[in-house]
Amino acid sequence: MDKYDKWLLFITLVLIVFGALMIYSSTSVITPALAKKGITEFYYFKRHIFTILIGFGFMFLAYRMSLSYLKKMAIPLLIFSFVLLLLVFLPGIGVTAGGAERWIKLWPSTFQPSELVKLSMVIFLAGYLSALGYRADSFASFIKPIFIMIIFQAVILKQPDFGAVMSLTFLTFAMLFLSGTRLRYLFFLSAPALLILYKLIMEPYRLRRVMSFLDPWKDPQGSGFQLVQSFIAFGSGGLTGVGLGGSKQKLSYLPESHTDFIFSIIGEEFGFIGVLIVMALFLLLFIRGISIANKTKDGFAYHLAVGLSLMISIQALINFAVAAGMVPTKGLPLPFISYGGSSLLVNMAAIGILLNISRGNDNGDMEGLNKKTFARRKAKKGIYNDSRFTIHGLRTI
């Protein structure tokens, strides 16, 4: 099978541009202290699509990247994104913005190794899940990846970077989890894990945001301002929205309007039937990454395109969820919609591996097996006859 997945190309690349055209809907309008910076109308728009074109280019690499070298890069890839994390915190590499230290200097912007830390978990648990000794009813094979897990996370909580850490805690557990991990062992981390998050959310600021979750209202010109105004977008959108380039809460009013919260001016603009057609695109891109996990032989494939489909629509789902308010304010773009670069890129380089999985071509894991290998391989990854998984026991769609 030498095609690639033209749905899953199709859908991303209606994302792509609908994300483009979004950023110059949302940044057109320039303030006065805007202006001041040398900002004009079309400069995140033109900066955006520069970092469109690298992405491509991302894409072409990844699609043509042999998955079987891949699997080989991924624990100096691993290392390669925790030095990165590190870099941050160094005088003139690091940049900070809004009391945070997230990214690093490159030019001719910036990068946020965070971003690449999900892409790196991912490839590094699909070789770790998939590899011959690996026990999905062995505590210590589950404990390996939650210890390196835990590692990212302390780092990144200096930064700090609450949104990334969680998504990478929901990432590495589905994963774990679909691979067949003992409901046990997740359930045993739970205690100490809630301990943890009591007290990361005991911290002030982030308690602030906590209460003007439940509450925005109460506070709606100090802590629950942001919330309240995307409210304010979405109930102004209705049914059909004002119309492209329409929105009022772009104007200064919501902040972050080209980036966190990009999905309340889709609200506006476009409404509720605007904000459907986008929830839905994610998901059927998230059901076109499982189908191509459904339909190779390879177990490191398998387990990549699964983590790849997640990682995209695990970020999807929480900042739909945040800009709703169905959840505390994070710090989480929407991929291929929000600005910034270093989310674009690393999820181009992701639908770039998955239409590469998609071609078939490369079976890595399975070439140059013996059959008494392929034999016992078999029996751990639970491969049927007709090529497909299980999960936890069920045959997966």
The other form holds:
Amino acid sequence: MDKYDKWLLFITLVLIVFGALMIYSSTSVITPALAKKGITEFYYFKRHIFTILIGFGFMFLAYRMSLSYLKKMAIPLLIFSFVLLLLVFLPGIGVTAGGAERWIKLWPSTFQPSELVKLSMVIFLAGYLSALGYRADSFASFIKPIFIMIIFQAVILKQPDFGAVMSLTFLTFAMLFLSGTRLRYLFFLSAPALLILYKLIMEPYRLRRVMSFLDPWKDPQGSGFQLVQSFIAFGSGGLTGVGLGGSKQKLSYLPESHTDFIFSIIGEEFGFIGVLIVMALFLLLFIRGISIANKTKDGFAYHLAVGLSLMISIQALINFAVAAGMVPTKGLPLPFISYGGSSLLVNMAAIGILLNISRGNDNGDMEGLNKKTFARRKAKKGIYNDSRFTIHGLRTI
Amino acid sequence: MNTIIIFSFFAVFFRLTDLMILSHKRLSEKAKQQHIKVEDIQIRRGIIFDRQGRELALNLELESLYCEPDSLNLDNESVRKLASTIAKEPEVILTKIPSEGKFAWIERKLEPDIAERVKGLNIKGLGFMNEAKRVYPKGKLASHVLGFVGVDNQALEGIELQYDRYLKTRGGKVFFGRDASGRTLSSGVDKEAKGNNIVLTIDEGLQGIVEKEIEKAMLQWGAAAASAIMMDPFTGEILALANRPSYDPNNPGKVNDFEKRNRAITDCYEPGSTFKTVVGIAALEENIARPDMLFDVGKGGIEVGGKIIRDVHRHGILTFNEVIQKSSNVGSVMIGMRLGKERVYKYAKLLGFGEKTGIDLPGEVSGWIRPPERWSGTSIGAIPIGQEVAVTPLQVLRAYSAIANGGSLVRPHVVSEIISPEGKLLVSLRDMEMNRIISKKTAETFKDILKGVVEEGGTGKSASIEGNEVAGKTGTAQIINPKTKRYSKEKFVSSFVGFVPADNPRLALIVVIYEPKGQIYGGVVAAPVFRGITNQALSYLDIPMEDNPHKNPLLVSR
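Next block: the form predicted in complex with the partner chain, after the form predicted on its own:
Entire complex below, previous chain first.
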């Protein structure tokens, strides 16, 4: 047997099983309106279980796949996900829901390409950052991935999917930052980014909606509704919660209670203790991912493991923060737990890759190993042991 | 980077501590508020039936329009449309909508087709609630008995008020779980509470006859008002009770106080000659007079305390019987003087004057008779002929019922049974006790005298009916002008009280016509109304004609 990271797998399985339980809990109460649409008690649960089964397939594939092959596939994958992203706007293939065109038809369900974009972006960046030509102190090296990111974001914004844009930005910036990019580049980029952000939300109605998270109680029936309902869910959970299946907020009070706001329902049913356990699991998952990265001697694998860990953690954190009203309300599923096949498949594939890296089979694979970066990382680590990061080299994670 | 991620986790942790631990109480409260729906239990008043089970008051389910001011979004156009749909001025509607709040009525109890049209307008923030509207299907019929309710079904008059605690049930609140769209999650909760049903002693048929006849008399005599009460003389069951003017209890808002008055029990009048019964009965009970005792009333007047009491017609010498039958004032005063004021007062009280009869309707008055020590010098000349006393028509009827039933005072009542919605008998007012006040002999003797009133030579012969003997007495009294404190020359109260069939009384009836024009005498104005009513009532009740050889020789077969 391979020496894969059993803890990582265990945490993932716990999250997936718990997620399936929560999907059943939050979707099993059928209102007459849902019944009219033909939705039954097990409708969402069955579909979720089906997705999980496919997810295990992806996970296994990613686990068995050679990393060098993955590295070779990085750019084709990026192009592929870009094409999928564009397909969203194609009538007949794209699916519109809630005023956003985020999905493409994929029998028997739909697929959200922006989820795949994150994964392919991480793979691409891992390859890019570990390539021989990458220079952390070069602006040209810095701006190329940023440019790609902006192209993707422009398309995603068109859907629109602010949540995906937000997490993609954090992810790219974090990976670049860890690769040792000069901070001033990041700051330099922040100026136009803020300007665009300002432009986007300048319209008063949009601004009001975006900023409503600061005081949702001001308009509890309007822009603050979802957040107020989320708070009520958390608040009525208290320390120990109302028990599995006992949530009242899922009875169509809290919109998206089985997807973006499932964390609030966890809070209501399992209380403070429940959410702490879920948060701890994600934190553990992150720590396992980083330790996998630190164990690897391959640059690509290192960046990949860091990126994937960040991808999952950032998404989970944004989801927590949205539900808790700390950042503007933007739809992002909670990895492994929320209903939503694309996110689940992508995240399970990511875990597959992490498990793959944790086997350590890449050690002998010299192809694609960026000796320079690797050596420098080792060197810097030794020299700047007391410092959290270096200026010209890789920053320690 | 580790630090940032871990720091973020801690930020979320602290935020959730605040939400879930520190704000737990406040947010749970909020949750409860939105998860639980409180509804008032719909109260349905009991149904009121007549003695034969015909519905006189029932409930109609109607929808009432309300708004939720907080979520209401009315522009001028929709206000205008709404106004025209419910036939109101737009300004009127706007005044009913507060600037904020959760609930305000706009229009209560809409007709079903109007409610449908309002729903068709699709205005957000408007809602409908089922409400029961009290309906009196027979309109004005027996309105003074039934009374009416207000827009919130609060009892305001009549049986509705008197028996409110039976008709209405305790409401209360039901708690439901609900989802976000307000749908109720618990089922099988009884949201309706029904009141007890009431069966009246009133007979719709008899009531109709009485109402029709007094209506006719009102028109015929241009009277200001009229009352009639029909009662079973043995049980005190009121079979019909009507007043004019009257009103439609379905539109209580339009009723004025004059129409609302149940004058049969709430208004006093000076009874005049019908009160002569008091001295007549007293004289017989006290053995002061016998039926054939002679009274010289030939002078046509008698002086009492410096005042002369006169007869309408000169009579010469009358027997005791004839004093009553011809309604001689002079003869009655003579009898009264022989009795003395103490005994006149005693018998007036004994026959129930000056005291409430205890009828189960609101607003009854006791009338008024002065105690002997406060009589003036002329009182002994006034009270025996029905002046200086105030009585209600019901008191007079009850006194005459005592003669009809052989000497007992009954307790008049309009309710016979109260039945729970499940059909259980809660209260029965059948078989009420009777209170003997005079001897059977006196009652029988006096009954014969009263029969004579309706015969040839009596004042009430126009009350006679074919086939059955009537016993009764006319009354004509002046009304005291409240301005001058003197008897009015134009305003009279004409009445007739009696029972039929005389020897086996089934009905006792009093007819009182206030301020008739043209004719004033009870024998002319009220007696024909009595005849009209009893004639129809007896055939309605299928009471056979008496085997009376004098009046119906053809029935004597051989």
